[in-house]
Every structure is written in structure tokens, then in C-alpha cells.
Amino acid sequence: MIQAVSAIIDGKPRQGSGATIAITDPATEATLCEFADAGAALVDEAAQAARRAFADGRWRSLPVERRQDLLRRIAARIEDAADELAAIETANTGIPLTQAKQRHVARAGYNFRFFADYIGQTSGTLYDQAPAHLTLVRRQPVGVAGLIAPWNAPVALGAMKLAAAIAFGNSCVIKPSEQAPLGVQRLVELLHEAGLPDGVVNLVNGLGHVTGDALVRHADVDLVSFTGGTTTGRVIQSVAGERLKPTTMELGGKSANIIFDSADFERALDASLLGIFTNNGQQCLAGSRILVQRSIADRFVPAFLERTRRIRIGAPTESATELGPVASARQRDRVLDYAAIAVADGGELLTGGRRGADLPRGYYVEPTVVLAHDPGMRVCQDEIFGPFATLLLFDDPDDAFRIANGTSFGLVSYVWTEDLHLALRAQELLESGVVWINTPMMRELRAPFGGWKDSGVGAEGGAACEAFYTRQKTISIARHPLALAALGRPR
């Protein structure tokens, strides 16, 4: 394991003098190590070095071609590591190790494989409509970008974020949640390992409230990306707006899983298990509620609940673990309690809603399954963040168009059905900024990824990171000597 730092800047660890915050293991509510808050100075100190590091060039004005050979040593680099990183992200977060390794750690170097190849690509527009000019349209990088990960998926989600912010020439400060940063301060080390010029990747840890706040507010962050709750997406959204700063929010979401009873059941019933218990149940774009068309509820749901309690619990560093611990007491004590409200609410409590058996140590909860009756239940409507599913039946596509909608999420719909018109029609009415059908969750990098309503504001993948970490610049040149009007000239 690593030694956490309060940051990395200009490719040096620095220790700060702020809070001390502890950084436990959720399988085994050991402390794995401390650091001090970065606080306002060294965020200062990061944003300037970023600042710096884009004034002078150093990586921006390198050919496209440097840039792309860096960010394919990069991923190399992440690749050649995955055994490292993956263990970290596993102690750090609960996550299995099979996970940590074949989906986050993956995901990680991909991303950086993929905007290599993207900015070898791009292009301006030509506009040559107007007699006397050419006008063309050029895109530049922003400066420098404040880039907040979050705690269920900081490897992965956090390397998106890096790729995306210098494959178009910005620098950057990245602030991990405090609750899970050593897996991105190991990243931010592979960065510097594999080339990098220091200050283009700066790193800052520390409370939200401290650190993450005067990160949004400084004067040298130029644009924000933040990956979290709605809540806090709000706040930040708030402060960055007062000073006009871009923002990319990928906030919460309680997407539903529509199985009609045309899916191919066996199809459906293995996804809807992968869509709300992988990752612990802890990903914004979970399946976390489940409309099943009421005429096969008597075939699927006591399916689901079979192997739902056959899911494997246990420490995340074993190989045959499906389900690891929550991240932190407080998420399990959160999981627990709705539970709890689940049934004060009239829902039943099909299976789990208890601590994890036979693990004295560890924040481990039981895979958890509640039937609501009422699509306006609170477990039907709040994000819960664990493995909880919700249960709710449905008569027709109306009814679960109805239902699914009926949020104010809006990240994501899983659509199961062999009946292309129901397939098309569903994609139409359903009010979420992205729909999975008949295919659990996957990410195009080329497509835009982002939520609608409380699920975030503006996206990533692709065009969508070109959009938001690069700005336009229209420039227009005679294409011959203009005969001006003579202002002023003695007639």
C-alpha cells in the first residue's frame, strides 16, 4: 500500500498541515494510513503550478503527435501496473479485486488509449460561403481544470477525467474524495513515471468542504468537472457560477430496469443481478429499480430472489467474491435504514437487509430486495448507493413509462425486449441521457455520457470532453485587399 499525501505538485509530494483525515479499509475497518488536509494553500500552490505549466507550453504545444505518444505510454504504463493499482482500489473501496482489476483498472487505461487516438482526429471548420472571406472555426484549450473524482469508482472515473482535460493540451488539479484517494494518487504518480512534464497533472487531498471548495473558487481553475452527489453537485454548480466557470456534473440517478415480458428472461434476470449488485451496489448508474411486467412477476421475481441470496459475500481480495463490503459505516448504516423505512413505507422485505453473516468485521451488508407498491415510496425515489434493489410491478409499457419517469433522475434506463417497435417506442418516451437496451451498463466512449434532471448537467465521452475542455475561436481573413470606407480622409 501507499502512504497517502496531501498532494503532488510539479510532480513532488507535499505534505499539508490541515485536518487529519484517516483512510480505513471497509473489509476490514482497519486504518490503512493518514494525511493531512491540503487546505487552501497548497490548492493555491497546485493551481498556480498548473497555471504555469500551461502558460509556458510545455505540454500543449507539443505536437499532436508528442501528445498522443505520451498518453499511449500512459496507458501502457496503468496496464503494465493493474496487479498495483487494483489492489489499492480494492482496500481502499471494498471493491472485488476480479472488479477492481478487469473493469476499473481496464476502463483506466482505455481512457487514455482513446483520446490518444481522438485528438489524432479532430479538426476546425471551414466556412468559404462569403465572397470577400474565409472563415474558419478552431478549437483551443480551456487552461487549467479543476477535476473532482469520486469514492465508488476513483480510478476509473478519475483517469476519464485526466484523459479527457490534457489530451486537449489543459493542465489540471485533481482533488479525490477524501474518503478514497489512494488509488488516484498512484495514478497521478503512473502520469509522472511515464513522462509527463511535472504541473501539467497536479494533485490536492483533502475535505470537500475545505479543499474541494478552494479548488472551485480559485482564480487559476478555469473550468470544473465533478463526479458525485446531487447535493453536493449543487453547491459546487453554485459557487463555480458566480465566476462564470464551465461545469461538467455527473450527479446521482435511480435508473430503472424495465423487463417487459417479451425480454429473453434468462437474459434479463442475469443482467438486472449485474446492474444493481456489481460494484457493491454502489454506481450512479445502478438498475437500482426493477419494473417487471406483472405478467411474468411470478416466474422473475422469485428468480431474482434465489440467486440474490446465493450471491457470494465476503472479503473482496478472494477470487470467488461477487458482493464485498460497502465503503464506508455510514453508507452501511444508510443501506440498513432503508430498509427499514422500505417496510414502515408498507414495501416487503423480500431477502437481506441486515448486516453481512459470518463477518464480524467489515461494513458488509446483505444483497437487499424490497417490493414497493407505490412508485412514490421513498426507496423509489431517493438513491440509496448500496446493493438494494427495488421491486415494482407493471401492467403495460404506459404504466412503465409512467413509472420509470417518475423521478427526478434521469442518468440512465435499462430496456429489456425482444419487440423492436416496443424497443424504439421506449427509447423515445424514456426521460433519462442514456438507454441501455437489452445490453447491461457499457460505456461508448465516442457517445456522450450525462444524466438529465438531478442526474447532472452536460456530458463525457468524445465530442462531448472536446466540447467541454477545449473553447472556439472563429476566424475570419479577407481573401483579397477590401475597399474600406475612407473615415475621415480630406475629401
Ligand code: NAD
The other form holds:
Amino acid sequence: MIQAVSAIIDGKPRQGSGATIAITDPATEATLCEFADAGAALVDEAAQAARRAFADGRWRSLPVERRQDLLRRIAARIEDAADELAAIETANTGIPLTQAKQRHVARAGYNFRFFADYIGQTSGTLYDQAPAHLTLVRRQPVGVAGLIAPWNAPVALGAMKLAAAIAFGNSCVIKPSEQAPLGVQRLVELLHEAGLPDGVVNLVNGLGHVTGDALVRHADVDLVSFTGGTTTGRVIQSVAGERLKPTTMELGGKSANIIFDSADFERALDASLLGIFTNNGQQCLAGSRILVQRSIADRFVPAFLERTRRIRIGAPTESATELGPVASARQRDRVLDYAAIAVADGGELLTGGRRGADLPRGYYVEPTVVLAHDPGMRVCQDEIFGPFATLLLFDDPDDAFRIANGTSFGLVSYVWTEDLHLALRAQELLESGVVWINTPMMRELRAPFGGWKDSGVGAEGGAACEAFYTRQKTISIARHPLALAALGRPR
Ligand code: NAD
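Now show me the form predicted in complex with nicotinamide-adenine-dinucleotide, since the one above was the form predicted alone.
Expanding to the full complex; the earlier chain stays at the top.
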């Protein structure tokens, strides 16, 4: 297991002198290692290193083919190190190893390949309608990006931000979650092992309100890409806003998974379980509100419960494990609290709501299902972020859309129906940045992924990242010597 450092600046590990932060394995509750919060001083060094790398053009001025080659070498390096990276991610987050390897690490490599291909095909715009001028619009990298990531999918989400930021020629400073920094730290090392010039990607590890805050405020950080909770997002956006820094905010969710009676029943059942229990239930895009049409509830609810009770919960390193521990004791207590809140608010606890797994240690929670009778209940409105499904029944499509849209969030929606016209109506009416019809979670990197309402501002994806990580410049060129008014010339 690697040892956490406070920072990696200009390619070199650094130790800070801030508060000591312990990193825990959620499956064993053992301390994996400790590190000192980077703090403002190391953030300053990291931001200055990124600024130097940007200013001297060691990366952004390379021919695009060389940047593409390097991004592909990084992808290959990640794929070669897949077992190691997945093992680190699992130890630090509790994500089942098979999911860490097949989803997260594979996605991390793909992010770099995707942006390598993307930057080979970008182009500017030419306006030639005006008779005396040609006007070009081109894009240039912005400068230094501050990248702030959460703990629920550190490597996959960190890789998305890193790949996008550097592909378009920026330098950056990444701050992973203080709770789960090890995978991203190894990822940053792999980037350097693949040949990325020093200073282009720097890392700072530390607390959000200390190291993260210093990063957002730093004068050399030109823009901020944040993934995390909505409350944190509001704080970061207001700090960045005072300094007029552009931000993207990928925030929380309480996504509706709508099962119409016209759905392919078995597929909808399989996908509903995946939608809430994958990644130990800790996914921004979890289908955590499962809306079931009343006419099929007698069949769907018992089938969902039976399958939920059979989910294999256990050590995330075991290949048979389907649900590992949640990420921390705090997260475990939060999930258990919501089981009690559901009952207090008049809901029915159908299964779970207890600590899980026959293991002596670890933050295990039984997969939990509650039936809510009122969409205003807290378990229908709050993001719980764990293996916790809230079921709600609806009568007809209008009822379903009203309930689905009746939260402050708007990240994704899932729709299950074989009725084409109903599916088309659903995508029209649902208030979320993404609608998945007859499919579980699907990330099409060419398309934007971003939330509406309290789920975010801006998006990630090919063109969306190009728009964020570059800025436009308009250049007008006279087509021929222009006849100019001769101010001050003797007549
Ligand atoms: P969090 O908001 O607590 O922390 C996220 C990051 O922000 C961490 O690195 C943290 O240290 C940092 N941070 C905290 N306060 C800060 C401050 N004042 N200034 C600068 N940085 C600060 O989120 P979390 O608990 O790590 O992650 C879970 C949340 O992330 C959930 O709400 C989940 O929905 C969301 N999420 C969203 C997406 C998406 O794409 N929409 C993806 C994954 C997770």
C-alpha cells in the first residue's frame, strides 16, 4: 500500500506541516496511513509550479500529436497498473474490487484515450460574411485549473478532470478527498511515469476548508472544477464567484427511477437493483427514488425485496461480493439514521436498516429498502448516499413526472417502458440533465453530463469540457487595405 504524501509538486512528493489526517480502510477500520494537511503554503507552491509549466509552454505548446501520444501512453500506463490501482481504490474506499477494476480503473484509462482522440478533431470557426473582414474564433487553454474531487469514485472522477484539463493544454492542481486520496495520488504518479512533464499536474492532499479553500482562492488558479456535495458546491462557487473564476459544479442527486407498467419487468428489476446498490450505493447518479406504477407494485416490490435480501454483502476484496462497506463510520451512521427517519416520518422499513455482514469489523450496512407514502418525506428529498432505496408508488404518468420532478435535485432520471410515446413524453418532461431510457447508468463521454437545479452548474463531456477548459478569442483580419477616416490629417 502506498504512503500518502501532502503534495506532489513539480513531480516530487512533499510533506507538509498541517494537521495529521488518518486514512482508514472501511472494510477493516484499520488505519492505512497518515499524512499532514498540505495547507496554504503547499497549495501556493503547487499553483506556482502549475503557472510556470503553463507560462513556459512545456505542455500546451507541444504539437497536438505529441500531446495525443502522451495521453494515450498515460491510458496504457493506467491499464498496465489496473490491478494495483484497483487494489488501492478498494482499500481506501471499500468499493468491491471487481467494480473498482472493471468500472473505475477502466474508465480512468478511457478518459485519457477519449480526450486524446477529441483534441485531434477540434477546430475554430470562420465568419466570412462581412465583405471587408475575415473573423476567426479560436480557443486557447485557460491556464491553471483547480480540480476538487469527492471520495466515492476518486480515480474515475479524478481521471476525468485531469484528462480534460490537460488535454486542452492547461496545467492543474488536483485536490482529492482527504478521506480517499490514495488512488488519485497513485494516478498522478502514473501520469509522470508515462512521461508527463513536471509541473503540469500537481497534487495537494488535505482538508476541504483548509487546503481546498486555499486552492479555490489562489490567485494563480484560473478556474475550478468541483465534484462533491451541494452544500460544499455553494461555498466553493461563492468564493470563486468573488474572484470571477469560472466553475463547473457536479453535485448531489436524488434521482428518480420510474418503472411504468409497460416496462420489461425483469430488465427494470435488474437495473433498479444496479441503480441503487452499485458502488455500495454511493453514487451521485444512484436511482435512489424508485417510482413504481401501482398496477405492478404487487409484483415489483416483493421481487425487488427478495433480490435485495440476496445481495452478497462482504469484504470488497472477495470476487463474489456485490456490496462492500460504506466509506466511513459517519456514512454508516447516516444511512442507519435515515432508516429511523423513514419510520418516524410514516414510512415502512421493508428490509435492512441494520449493520450488515458477518464480519467483526468494517462499516457494513445491510441493503435497505423503505416504502414512502408521501414524496415530501425526508427519505424522498435528501441525498442519503448509501445502499438505501426509497420506493414510491404512482398511479399514472402525470403522477410519476410530478413526483420525479418534486425535489431540489435534477441530476439524472431513469425511465422503464416499452411504450415509445410514453418514453418520448418522459424525456420531454423530466427535469434532469440526463435521462436514461431502458438502460442503467451509461456515460457517453461525447455528450454532456451535468445536473439541473441543485445538482450542478455546467457539465463534463467532450464539447462541454472543451468549452470550460478553453477560452474563446475572436480575431478579425482586414481582407484588403481599408479606407480609414483620417482623424487629424490636414484637409
Ligand atoms: P464533499 O462536498 O464533502 O467534498 C468534496 C471535495 O470538496 C473534497 O475533496 C473536500 O475536501 C472538498 N471541500 C470541502 N469543503 C471545501 C471548501 N470549503 N473549499 C474547497 N474544497 C472543499 O463531498 P463528498 O462527501 O466527498 O462526496 C459526496 C458528494 O459528491 C455527494 O453529494 C455526491 O452526490 C457528490 N458527487 C457528485 C457527482 C456528480 O457528477 N454530480 C459525482 C460524484 C459525487
